[in-house]
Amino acid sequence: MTFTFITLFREIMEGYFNDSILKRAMEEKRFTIDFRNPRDYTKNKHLKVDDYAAGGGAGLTLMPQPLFDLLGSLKKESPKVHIIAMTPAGKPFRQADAVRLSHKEHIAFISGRYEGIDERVIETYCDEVFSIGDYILTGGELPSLVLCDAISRNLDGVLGNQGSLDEESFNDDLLEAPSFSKPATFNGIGTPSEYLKGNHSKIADLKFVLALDKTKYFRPDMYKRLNKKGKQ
């Protein structure tokens, strides 16, 4: 898998990748990175990349010619490169897409920056458009890394154990069910007693049945769908 980042702030993205599980991962050679700055393909002699929007409005809008011309150059260096835009307008992204994604052999992500990407390049080169909340960022770096993240760590590797992604929240509508380690009492609280008897059935159906009040509770939305899938 190899993920490139197309962005203006390389250097404000490249240190998440050198400690922990990531860095790793990168030295086992389960994905690659690399980047790509508009700038480098601008036409423009002052290397400018952004311009007024069409029609009025505050703030600056990434051109299109510097961004056809960098994807374009990507898709003939990759052609089964799939690429998304990050940009509060997009989808929301869901645990199913970072499976999903996973599978792909090549991702690239556009960082917008300003007030937005030029909607033709969009329209013209990208796959998908996903967004990672209802709120404003000054810039699409940081949704890019929280997709990479949430894509690399279901591929095969990545994780210690992979059998960790098998609890995880988001897994069929359910928040994952309360974690505890030692000691078995702190602070005069105790972890439940099921999970120290060693019981395996018995501690997987106190999780489910805590992990529906968590979820209960948090994320009454997905409760919901439970109940219609009959889950609950």
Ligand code: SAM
Given for the second form:
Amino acid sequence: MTFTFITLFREIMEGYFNDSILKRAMEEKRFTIDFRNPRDYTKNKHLKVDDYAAGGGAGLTLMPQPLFDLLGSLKKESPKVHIIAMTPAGKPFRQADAVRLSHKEHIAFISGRYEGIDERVIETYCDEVFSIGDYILTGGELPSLVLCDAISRNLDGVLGNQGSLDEESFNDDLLEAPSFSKPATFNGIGTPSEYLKGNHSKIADLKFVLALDKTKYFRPDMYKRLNKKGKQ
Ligand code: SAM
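What's the form predicted together with ligand SAM like, now that we've got the form predicted alone?
Every chain and every other molecule in the complex is listed next, the one we just looked at coming first.
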């Protein structure tokens, strides 16, 4: 799988792939990344990529021409590329999207800056638009990395232990049960005794009950959906 990041600020993003799980996954060729800069495609003699928004308002908007040229040539090179724009006005990104998108061959993320991306780019080229939450960031670089990270850990071999994917929060509208490591008692605070007895079916039962409690407390919206499915 390939991830292409369309950004004016590649340096902000590169470091994320220089360590830990994603670095190892790239060394093992589980996925590759590349970067494209809209500035390399602008026809403006001052290399501008943004201009004042039509209709007034504060701030600048990324102009269509550099992005049209960039995306046109990307589509020619890779006709199956799935193009995603990051925008607060997109649909909320969810774990189910991460799993679904992990089956694509090639995904390109457009990072907006300033007041955002000219709508004609989104209408013409984007397959999907996503938001990572109800708040405004200065650019789409972090949101693009968030999606790439969440998608790539569903690719074969990226996580050392594939089993950990099944137990994670958001599978089946349930948060993960609390985790404990060693020692069994730390600072006077213990670990649930059932966790320590080695009976895996009893541990699974207890974890399910704790996961339900946690979901009810922290995510009543998810708990309501569980109720509807009759899973609680
Ligand atoms: N004027 C825009 C609005 O009100 O919707 C906000 C633009 S924001 C300052 C600049 C860029 O950051 C956006 O084009 C987008 O790429 C990115 N961005 C900011 N917050 C985001 C979020 N919550 N989810 C996804 N992308 C976001």
